[in-house]
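Coming up is one lone chain in structure tokens, specifically the form predicted on its own.
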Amino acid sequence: MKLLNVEQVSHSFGITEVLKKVNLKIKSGQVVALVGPSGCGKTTLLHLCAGLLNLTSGHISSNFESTAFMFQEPRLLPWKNAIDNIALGLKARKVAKKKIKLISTEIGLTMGLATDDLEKFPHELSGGMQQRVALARALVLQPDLLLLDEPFSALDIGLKTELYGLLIEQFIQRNAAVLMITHDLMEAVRLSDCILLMASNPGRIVKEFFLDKSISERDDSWVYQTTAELIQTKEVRNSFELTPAIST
């Protein structure tokens, strides 16, 4: 079974404490969103795991075969083209350039970019069509995980609902796993098998919600429902400061 395992991780910057002692594990075919408020270490602990950051208090183990990171900001090189962006994992692993520039096309109309899209440069490209290049970026590798550091944070209601639905589709036909950090419960309410709560000072994880509805079943009503009740916890409540709940 291919396995993302961190433990007892902890992180510093200086004299201040970022994470302390964290655990999590993540396999084939699972979503697992890191929820907290700003400043809790998600994106740190996300670096981590990539491999980004060095790690200095812990143990940090993968055997999965290739994974792939994408940023909150889309991060595209502006001297290239979508179609060149798109390519960059699969140039520098040396793939024949026909090969290269069938699959970088297929995956960028995947993606809901036009043909015409694909030559145009970053600059000339919406907000939107700039993230869904970043995505097809990252999948144009067929990674078995991926990092997923709030990719979606900027965008409309509409349109993020259009990539959860690429994100959810290309991944549960390849099995993959997806680690994922947001601020938004209803987006893991929506995305995740697993959400794993964090607080802050120290950053650490407090609570683990797991949701039994199978990813791919979950409607509006079920995601407005389930991120209510979970909103109503004391641990969320505590974790983002917010009032306590009131009793009816």
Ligand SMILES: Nc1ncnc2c1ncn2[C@@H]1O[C@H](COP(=O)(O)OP(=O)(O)OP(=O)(O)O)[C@@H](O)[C@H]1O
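Just so it is clear, the model here is predicted, and its values are computed rather than measured. Between two forms, the rigid core is the largest collection of C-alphas that superpose within 1.5 Å. Residue numbers count along the first chain shown, from 1. Compared with the form predicted in complex with this ligand:
- Once both forms are fitted on their rigid core, the CA atom of A176 lies less than 2 Å apart between these two forms.
- With the core superposed, L147 shows a C-alpha displacement below 2 Å between these two forms.
Would you mind giving the form predicted in complex with this ligand, to go alongside the form predicted on its own above?
One chain, no partners, no other molecules: that is all that follows.
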């Protein structure tokens, strides 16, 4: 069984403690959504999981074979066009040139980018297009663990729905594991098996919500209702500093 295991992880930037004793586990085939107020340490936690920050206390172990990471910002190479940006990870894996071109074009098109958009440099693309290029750059690697930092934040609902479908079809149903950060509770409810709620100062996980219904069986009304119930819970209201439920 493949597993990403985060145990008792704390992290500080200088003297401010950003994460305190965080635990989480993700198995293959599982989608975990990380939600929490802005600045509570979600990105920091994801960077620790990817080994981009030095782990100072606690343990992180992973036996997934390939991991792909999508940053909160696109972080595209400004001097490479969209297609070459998408292809970056494949090039690093020394895949044959022709094949790289083929797969990257295909995934770019699936992301709803037009053929001529693929030839454009990042500064010629809109924010949402850049985000899709960044997502494609991660997905094209066909990883068995996907770490996504707000992957759909800049997209319209049409594109979101389409890409949810893609994610479900190509990754979740093929037994990949996904850890994704989102600010959209409805998105978390639609896509994940488990929602981890974080609170800030210091960043910690305050509640796990398990969603038992299989992802492919979730319809809109179930999603709306579950999201509404989620928002009413005490933990969510506290964490996002909402006024207590049901007033006036």
